[in-house]
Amino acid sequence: MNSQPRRVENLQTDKGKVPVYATGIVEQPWDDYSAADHDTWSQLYARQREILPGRACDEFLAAQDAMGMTPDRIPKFSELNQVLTATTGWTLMGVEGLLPELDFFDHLANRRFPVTWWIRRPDQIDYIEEPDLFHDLFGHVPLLMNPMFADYMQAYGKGGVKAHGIGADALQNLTRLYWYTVEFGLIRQADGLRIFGAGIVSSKGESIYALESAAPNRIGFDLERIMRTRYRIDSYQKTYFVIDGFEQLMRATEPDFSPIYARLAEQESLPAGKVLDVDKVYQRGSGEGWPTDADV
């Protein structure tokens, strides 16, 4: 592991900001976090936990509590690993920033979850373009305590390694699946829609928008539909996909995706905000039924 961790963020170029990838695996420099770093964690943690009850899925909130995360200080990866590894066999490891795709897939396939070691600056409280420690640790890690979701993430990693070998189109299809489930997924509970995607649960604005705004589409989970759907990274989502449970994700990852990639290669990608006649479109409510297209 690197002894001198770097903070790797986007690079400003004449073409705009571009992602910078880093392969460094680092020890969490916990003793080097400043009071401002811990205060940033505390503010973000308290703000999200205030608004997530009734919005985040039950599994997320229960798992986060079981891990022992608290608002008073940035958690130590080593302490979280004692609980996480004993529960589902996953291990957190520190990274400097975005990983190259194949490295990321390989870690997931082996039940290692990369967590950015650095946390956003105080002036980035409300928004940061790249994933930082708060997004990774608060948003992604809790559901790794859920055995079904933990298995899904490993299966996704194995699928990513395979897709990387097939080609760019297959990789794009699979990336869309991650985006619309792991990052921005919604789930149906008996008492209504809830959020589970890390990109939502780590954002105050999107936690409210995803469930309570009339603007976005909320479409029933369909694997190939998701893999055809483009997305934007610089705004709230125009479409969210809704799963019926984490078992549904596991069933979706069981088949060989190669025939799916072949079929999708013959079809055009869909704009993020498009609704098809065959889509199950779900808006706000108790979760008791899907409205007809005419109701949307």
The other form holds:
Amino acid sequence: MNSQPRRVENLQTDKGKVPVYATGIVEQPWDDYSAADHDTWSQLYARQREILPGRACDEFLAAQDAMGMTPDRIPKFSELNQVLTATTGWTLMGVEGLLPELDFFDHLANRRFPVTWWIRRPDQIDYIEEPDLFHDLFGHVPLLMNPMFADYMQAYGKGGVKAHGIGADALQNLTRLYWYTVEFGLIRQADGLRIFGAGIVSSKGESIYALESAAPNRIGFDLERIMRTRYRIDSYQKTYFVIDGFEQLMRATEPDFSPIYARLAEQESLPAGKVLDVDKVYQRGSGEGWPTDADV
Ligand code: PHE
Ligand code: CO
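I've shown you the form predicted alone. Could you give me the structure of the form predicted in complex with phenylalanine?
So here's everything in the complex, that chain up top.
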């Protein structure tokens, strides 16, 4: 264990930012957070909790409360772990920054979720390229309290180890699945569309945009469709995929992906903003009046 964890951020080069990977597991240096760090957490937490009721799925909000996260101060991983481990067997671990893919998959496959120990600077409140403590903890961790989602994340980790062994194309297909579900997924509840993706719930701008803007496509979940679809990492998404519930996600991802990877290797990728004739498209851009089972 490091006694002085590093803050590993993307590197600014003349070709733009490049990701830097770090493998170390670190003890959360909780006593070293500054008043400004705690204040950043408080501000972001309060701001998101103000807009998320009615936008984030009910499971997310209930789980966040049940875990004991509050706006008062940056949570201690050790305290959250007492609740999380008892509920679904997941454990949070501190990391310095992005992990290499195989390390990341291996942690998930063993129900360990890596959380960046450091929080963004005040000038990065509205936008930061790399995942920080706020994105990881506020965005990803609550749904690990949900038994079905907790199982999905572990299955994803195992699938990742497998895809890594198959090759770069398989890995790209699987990464797109993570992107369009765990990071940017929408879910249909009885009263309309809601957010469950961590990349959306941790962003005020995208939480509103994903549900209310008329600009992006919202397309019914389709595993192979997602695996073929490119994505943007430097702007709001052009397309969101909508699941009917976590059970649908579990069922659709249960089969062995090997034959799917082989089939997709023969096909072109689709642009992020494309809509196909066969897509089930959700038309409305407002929070109200989303299609119900009767009219889709
Ligand atoms: N069924 C997938 C496979 O065979 C594993 C997986 C499960 C991947 C859930 C993602 C999510 O590779
Ligand atoms: Co993330």
